[in-house]
Structure formats: C-alpha cells, structure tokens
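As structure tokens, one chain now follows by itself in the form predicted on its own.
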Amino acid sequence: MSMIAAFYSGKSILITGATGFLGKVLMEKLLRTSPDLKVIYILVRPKAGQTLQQRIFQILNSKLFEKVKEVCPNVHEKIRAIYADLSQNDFAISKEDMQELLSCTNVIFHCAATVRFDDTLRHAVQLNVTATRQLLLMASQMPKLEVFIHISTAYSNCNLKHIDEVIYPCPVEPKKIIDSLEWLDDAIIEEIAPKLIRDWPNIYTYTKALGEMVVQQESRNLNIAIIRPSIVGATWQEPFPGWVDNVNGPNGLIIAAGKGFLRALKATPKAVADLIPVDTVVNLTLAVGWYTAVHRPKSTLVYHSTSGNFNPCNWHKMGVQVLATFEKIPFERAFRRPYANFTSNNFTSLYWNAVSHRAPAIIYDCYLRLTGRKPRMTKLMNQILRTASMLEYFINRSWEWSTYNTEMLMSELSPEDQRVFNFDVRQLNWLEYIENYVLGVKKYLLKEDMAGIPEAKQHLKRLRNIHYLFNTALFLIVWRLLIARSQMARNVWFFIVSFCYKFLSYFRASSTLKV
C-alpha cells in the first residue's frame, strides 16, 4: 500500500489557490488516492456572481474529477469552502471559520499566488508575500498542524544562473517593503518598482523571492518545506493526458500560433524549455509533505521541479513538434494557417516581425470596419504581441537547478510511491506529450469537437493556398515595379529570360540529336 496515500487518510488539509490550475490537480489527486481523508478546506470568494457553493459544483463537475467520483462519490462532503479574501487582514474569514480552521487543520498547502507578470507591485506584494505571512502566523497557531508546504517557482532567483536548493536573500528586507506599502501612494510605488526589483525580470518573480524569506523568517518552528516548479503546463499522465484550463504562459502561445496570430519569437532555439507537467509537480509536493511531516528534517528544505537537469528540452524542439502536431490536428476557424520562427534581436527581423504580425490584422480591421462590424484583430494581436514579450526573457535563457533534494526524495519512496506518485522526468517522451498537450489545449481550453478535424483541414489547406498566391502576387508586383524603375533590375530579368531561352533551346537541341 502507498505509504503516502496512507498519510493523508483521515487528515484535514487546508489548500489556498484550490479554484487555480495547480490547486484543482492537487485537490484532484487527493481525493483520487486518499479517498478516506476527512475533510479539504479551500478558501474561496465568490466571483462573476456565483456563491462558494456554485463554484465548487462547477470545478468538481469538471472532466477533471470524473475519476475522483468513481472511488469518491461523496467527494461533494469532502469540500468545505471557507469565504476568504487574501488581500484582506486575516483573509476577512469569520471567527467560526477561523476558530475550525485552527482547531482541525493537520496540513497547508500554499498555493495561491499572482502570476501576472505585469501586475502592480502593491497587489502583488499583499499576495505574494503579505498573505504569505499571515498564512505562516495562522499556522502557528494550529495545535495539530503536521506540516506546511508552501509553492514558489524555480524562477524565483532567475537572476543567478546557477539555482541551488536554498533560500537566497534579497536586497530589502520584506517586512520593509510591507510597513512601506502601507502608507506610499501608488504613483510612488511604481516609481520606486524598478528599482526594487532589480535584475529580477518581473514583479512576479521578485515577490514569490521574497515570499521565501518570509517563509524562512516567519516560520516559528514549523516544519515546512518549499517546492519550486519551473513552467507549469497540461497534464502528462494523470487523471488523463493533455488537461489544461488557462491560457496563462505557454498555453497562450499555443493557441495564439495555432489559429496563426503568432508567427514569431524573439527566442533562442537551443535554449532549454523548462517545461513541467502539472501532474508531476502535484505528486512531488504530495510525496514532500509525506517526507516533512514524517521525518522532520532540521531545517526547512527546497525541492526543484524542473526537467532540464533529467530530461532537457530546446524551444526549437518543442516548436517543431507543435507545429507538426497542428498539422494533425488543427485548430478551427484559424486567422491565418499555423506557422513560427524563431527571430534574432536585429533590426531587419524585428522589423519584418512586426509587419508580419501587424499588417493582416490591420487588413481583416478594414474590412471589418467596412462590413458594420466592430474592429477587434489589431487590439488582439497586440494583447499577444504584449504577452509573448514579456515572456522573452524566460525563452532566450537557460537555467540549472540543483535537484539534490529531490533526486534524495525520490530514493526514499517505497516502489508503490514512485508508481503513485510519480515525478520522474526522465520517463517523459517530449514528443507524445506536446501533442496531447495541444490535443488538450484544442479540447479543453478552445472547446472544438474533434469530429471538426477535417474541416479544419481543409480550412488549413485554403490558408496555405491563399498565403502561396498572396506571396507570389506580393513577388510579381514588386518585381515589377523594380523593373519598371532600375535598369539593374531590366538587365538581371533580361539575363534571366535569356539564360532560360538558351537554356530551353539547348535541352531541346540534344533532345533531337538523340532521336
């Protein structure tokens, strides 16, 4: 029997961020393997007019959980959503939330978090870091807690090179940056940004960096252990391949390059993508709160979940291997047919990039416009060119990340756990899970029947055939003015004509010899 499974039977877990993709996989596969938990309290507030009670339906009778319903049925009385704001003073639960919570809990998992790149830095240090705290001060309090598992991101020190698994120290204090917070005004705030940051990349990566100090600072002897994934993406084997539900990170790219609004990245090709699935991260964070509440290491320990170090993967690789699955299977009602490359940072090819990206779209808003309909291409297209900028940082660089913990966790499990709990990437065929994972990006995040593949074929087969007239069209036409204003250009074509006349009349000649 799985001994990690075993842990969690009877446990009351606390999970924040359970309504995120990470969370709704880690709610997941508790439930699917420790069926006999006792209770999972996820702090939720209602949005777009649903209750607690509404959303918590709507995610556990999602295609994700149809496996958990199998050996769970009453997987409904498993849940209990607790009304929480974390933005607010003590997440503004109500005391009789509050005082259950502190009584009962027995395991946190820390998931929630802003993973907008461009987010403000004031909300994203009340997330990122301030509700970090409070979550810490909240766990010190709980008699019966066993163990506190907080996720961060591989990226979190992506200014070093080198990324050992270890909680390094910022330039400001986070209970500095807290207390200042409280009383500048916004305009200041995004003043004094860049300068905060540093050489990280991004407000994101910045405060998850400085959640882990507060980790290590706030912890009042807990016993506590920090995971960090690199990019999180679909899920590799479990409850099935393929599943994704945000169009966050390379989920976007996929489907921006499959219905052909994407044509280029400013990237470097033999760069690693370190791509995670979500499911592996899910069992290595269940196995890690197995280990720390067991074993109780002396200090609080860092576990990498990457897969560059076991199983690397270039962007050129990866990019190839979607567009070949495009083919296969593409998406309907594309823009323009599928198509990427990867551009260098001169000038010439930025230039060509923009006009590549921007000229039909700026085409299909005239004729919307033309039409009575409310232009929208160019506003997208600039939304994804906007995007996938600010991912350039993260597809020009590579990384390595000391995996000692997790390489010793993984020696620790009983044969029974590597099978349940897998995460070893080195079992990970690249090839055959890009392509479930833009199967499932097709069928779960886009919604399109696969009964519409062959329409979407030959929908695919028109662009190809529009784009080779438009660029033939495109050649003549500039041609033609070349050899309408140069006599450069008059005597190359005159050369040309006059190579392929001799040339024709030779062949022909030699033809009749041999008759």
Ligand SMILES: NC(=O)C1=CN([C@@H]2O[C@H](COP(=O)(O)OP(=O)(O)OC[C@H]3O[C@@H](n4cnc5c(N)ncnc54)[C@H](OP(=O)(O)O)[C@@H]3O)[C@@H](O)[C@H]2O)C=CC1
Given for the second form:
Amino acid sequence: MSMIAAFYSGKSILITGATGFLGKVLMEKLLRTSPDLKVIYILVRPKAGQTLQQRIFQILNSKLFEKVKEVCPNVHEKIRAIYADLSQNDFAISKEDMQELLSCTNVIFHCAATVRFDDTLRHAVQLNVTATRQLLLMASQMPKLEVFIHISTAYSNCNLKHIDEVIYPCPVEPKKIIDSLEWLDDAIIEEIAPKLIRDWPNIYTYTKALGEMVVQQESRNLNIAIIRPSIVGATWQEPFPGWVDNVNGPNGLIIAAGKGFLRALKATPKAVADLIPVDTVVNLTLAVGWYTAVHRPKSTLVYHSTSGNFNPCNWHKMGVQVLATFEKIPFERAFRRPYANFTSNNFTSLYWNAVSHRAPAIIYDCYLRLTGRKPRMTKLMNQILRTASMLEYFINRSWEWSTYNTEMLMSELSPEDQRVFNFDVRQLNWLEYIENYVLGVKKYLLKEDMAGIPEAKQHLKRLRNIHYLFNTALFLIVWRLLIARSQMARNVWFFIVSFCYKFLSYFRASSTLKV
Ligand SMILES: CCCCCCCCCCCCCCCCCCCCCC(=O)SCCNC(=O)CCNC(=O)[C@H](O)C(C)(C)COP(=O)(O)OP(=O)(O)OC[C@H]1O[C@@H](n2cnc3c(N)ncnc32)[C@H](O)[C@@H]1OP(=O)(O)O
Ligand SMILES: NC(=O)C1=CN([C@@H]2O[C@H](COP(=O)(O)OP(=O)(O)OC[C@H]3O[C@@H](n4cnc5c(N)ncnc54)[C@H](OP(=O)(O)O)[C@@H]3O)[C@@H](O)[C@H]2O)C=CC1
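Give me the form predicted together with this ligand now, not the form predicted on its own.
All chains and molecules follow, beginning with the one already shown.
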C-alpha cells in the first residue's frame, strides 16, 4: 500500500492554479491514486466566456482525465470549484466559501501564478507575491491545515550560477514593493521595474523570488515546503506519455520549428536543456506534501525538480532528436522544411534571422498580396522571433541546482511509493521522451490526425523540390547579374565554360579512340 496515497485519502485539498498545465496533472494524479480523498477545492475564475462549471466540465471530460474516471467514476462530485480571482482582495471569495475553506482544508497546493515573462510589474507582484501572502494568511487561520506546498521555479534565482535548496534574500523587501505599488502609478512602476529586477532576466523570475521570500517571512508556524521545477515539459509516463496543453516554454518553439517557421535559434548547443516532465514534478510535489505533513521538518525545505545533475541532456541533442521526430511524424501544412540551426554567435544569429526567417516571410507576403490575399507571415514571424528572443536567456546558459533534499526524499520513500510516485529522472530516456513530446504536441496541441502523416510527408517533399528550384533560380539570377556588371565575374565564367568545354572535348576524343 502506498503511504503517500493513503495520506491523501479522506483529505480536503485546496489547489490554486488547478486549471493550468501543472495544476491539471496534479489534480488528475491525486484523484487517480487517492480516489477516496474527501474533496478538492479549486480556486477558479471564469475565463474566455466560460463559466466556472463549463471550465471544470471541459477539464474533467478531457483525455487527460479518462483513466481517472475508471477508478473514480464520481470524479465530478470530488471537485468543488470556488469562484476566486487571485488578483483581488480576499481573492473575491464569498463569505460562505471562505468559511468552508478555512474550516475544512487539510492540504494546500499553491500553483497559481502569472508565468508571462512580459507581464507588468504590478500584475506580476499581485499574483506571484501578494496573492501568496494572502494565501498564507488564510492558511494561518485553518485549524485543520497539515501542510502548505508552494510551487516556485528553479529560475527564481537564475541570476546565480549555482543554486542551493535554500531561500535567497532579495535586494528589496517584498513588503516594501507591495506597499509602494499601492501608491505609485503604472507609468512610474514600469519605469522603475528594470532597476528593481537588476540581474534577473524578467519580471516573472524576479517576482517568483519575491514570492519565496514572502513564504519564508510569513510562514509563522505553518508546515511549508517549496518545490522549484525547471522547464516543465510534457508528461513522461502518466497518465500517458506526451500530454501537453499550452504553447509556453518549449512547446511554442517545437510548433514553430515543426511548421518550418523557426529554423535557427540563438542557443548554446552544449548548454544543459533542463527540461523536467510535468508528471515527475507532480509526483515530487505529492511526495513532499506527505513528507512535510508527516515528518514536520523544523524549517521550510526547498526541493529542486530538475534533470541536469541526474540525467543531463543538451540543446544540441534535443534539437537533433526533435528534427528526427519531425522526419518520422511531420506536422501538417508546413511553411518550410523543418531545420534546426543553433548558434551562440550574435552575427550568425542576425544572419540566420534575415535569411532564414524574415526574407521567406516577406517573399511569402508578396505572394499573398499578388494573389489578392491579406499578408500575415511577417507579423507571425515577428511574434515567433520575439518569443524566441525572450527564451534566449534560458537556452544560452547552464545552471547547477543542488538536489540534497530531493535525493533525501527519494531515499525516504518505500519501494511502492518510489514506483507510484516516481520522480527519479535518471530513468528517463531522452530520445524516447522527446519523440513522445513532439507526438504529443502534434496530437494534443495542434489536434492533428495521425492519418494525415502520408500527406504531410508528401507536402515536405514538395517543399524540398521548391527549395532546390528556388535556390537554383536564385543562383542563376545572381550570377547573371554579376556577369553583366563585373569583368572579373565574366573572366571566371569564361574560364569555367572553356574548362568544361575542353574537358568534354577531351572526354569525347578519348572515348572515340577507345572505339
Ligand atoms: C531552430 C529551431 C529549433 C528546433 C528544435 C527545437 C528544440 C526545442 C527547443 C526548445 C527550446 C525551449 C526553450 C525553453 C525555454 C523556457 C524557459 C523557461 C524558463 C522558466 C520556466 C518557468 O519557470 S515558467 C513558465 C514558463 N513560462 C513561459 O514559458 C511563458 C513564456 N512566454 C511568454 O511570456 C509569452 O508567450 C511571450 C514570450 C512574452 C510572448 O507573448 P506574445 O503575447 O507575443 O505571445 P503569446 O505567447 O501570448 O501568444 C499569443 C497568441 O498566439 C498563440 N500562439 C503563440 N505561439 C503559438 C504557436 N507556436 N502556435 C500556435 N499558436 C501560438 C497563443 O496561444 C496566443 O493565442 P491567444 O491570444 O488566442 O491565447
Ligand atoms: N510551466 C513551466 O515551465 C513552469 C512552471 N512553474 C510554476 O508552476 C506553476 C504552474 O505553472 P503552469 O501550470 O505552467 O502555469 P499556467 O499558466 O498553465 O497556469 C497558471 C494557473 O494560475 C491561474 N491563475 C492565474 N491568474 C489567476 C487569477 N488572477 N486568479 C485565479 N487563478 C489565476 C491560472 O488560471 P486560468 O486558467 O484562469 O488562467 C492557471 O490555473 C506556477 O507557479 C509556475 O511559476 C515553475 C517552473 C516551470
């Protein structure tokens, strides 16, 4: 019997961010392994014209939850969606709901955050710092609470090279920032933001660091632990391989590469690609929840959920495998043949952007204009290049994350728990994982049918022929123009032609002699 699964049985669990990528997988695993848990409270806001109920219905009826329904047919009754907006005071939760949460909750998983790198400082602080403080305050009023798990990121201290499993102080106290945001206007906030974030690459990582400090300062006598995942990728094993559901992180780039839009990336090929499957993060999170509640460590422990020091893979290896998978399982209606050129050199990167990205987009837009259609490729290309440039910081560096706590926890688990809540990333086969990942992007994000693969392969063949034809035509045009303008080019041309002529004459003469 799994001790971790048994721990969550009969419990009332509160999850924030349950509608997000990580939150969904967390909810799924909890329901599948502890179907007799009492209830999962999820704090949800209406979104994209959908009510709370519609959102939950859609999630529970998705493919991700198919296995859950086999072990927990009454899954709908186990989920209690509570209207909440984490950017509001008291999360805009009704009095009755708040009362229920305060009196019943046993376990909290705080996953909600804004993960956008370009969010405003005000919004990011509201979500990643103030909301965390508010939730901790709520937690301190929960008599039955056994454990509070805060999901941070391995990059919250990415301004350091070696990162230990400790909470690092930030130069400015979170409380001072929260207070100043109350009276500063938006224009001033945006002006001071770059000075505040100093050597953090973006507002997201900076506010996640502030969030950790808040956890440390406001923990009171709560039983808390922090999980720091690196780049969270598709599922590795559970509930099935390759599940993904948003275009964040690598996903958007895999789509852009598979569709032939993105063919070069400013990346250091040898840098560690610290991807971690989402189910691995979830297994660690659930194990930490159990361990922290049962063993009640004296201080707040931080757990790194990273792959680099257990089973490193670099961007080159990843790129090669992604491309190999595109060969086998191509995406439909590609713009160009997929290709991956990693360069860490600024000049080469500018060159590739001009030749491989912007020029084809402009040519294609001209074609659209000429055929009476609206041009769109340049705009799309600009967006892809902007996204790629925002991720550049993370693909041109390597970090070392210590993993003492994660390893300690691994050794504390029973063999059964090590199997059911496996977070040992040493067992991960990267080639297999990446292949499933790309397949998952095709199936679950792009919603492409496997039956379309032969047609997609034909399309790539056509693109290759067009590519050869285009290059030959371009070469001939450039050469013709050169000949018309330069005496030297003419001389070279005559030299080549006469050489070929002489060679052919010699060849013909010698073959006639033999006869
Ligand atoms: C050479 C080719 C290579 C080939 C081989 C490839 C091999 C693999 C290489 C892998 C390298 C991986 C590197 C990963 C590094 C990750 C580091 C993470 C580290 C920290 C980890 C964390 O701790 S934390 C979570 C991470 N946090 C994010 O990862 C958010 C980032 N991101 C944003 O901060 C915003 O994204 C940002 C960028 C501001 C743009 O913002 P933006 O406004 O310009 O664009 P948006 O992304 O908002 O997209 C606007 C609309 O376009 C839709 N769309 C977008 N892309 C689309 C697409 N490809 N296909 C269809 N649709 C797409 C989207 O669905 C929206 O649609 P709608 O508006 O309808 O919702
Ligand atoms: N994905 C990754 O690569 C990594 C993620 N992390 C961390 O993991 C956690 C989960 O990330 P992930 O699942 O990828 O992110 P998602 O963007 O997929 O999910 C974010 C969640 O937060 C919720 N949320 C955002 N704003 C509000 C709000 N105002 N009120 C209520 N809920 C809100 C979202 O709700 P809604 O659906 O309504 O938008 C969603 O459920 C985050 O803390 C993130 O920092 C850490 C490292 C890497």
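These numbers come from a predicted model, not from an experiment. Positions refer to the first chain, counted from 1. Superpose the two forms; the largest set of C-alphas matching within 1.5 Å is the rigid core.
Once you line up the core between these two forms, the Cα of residue 490 ends up 2 Å or more from where it was.
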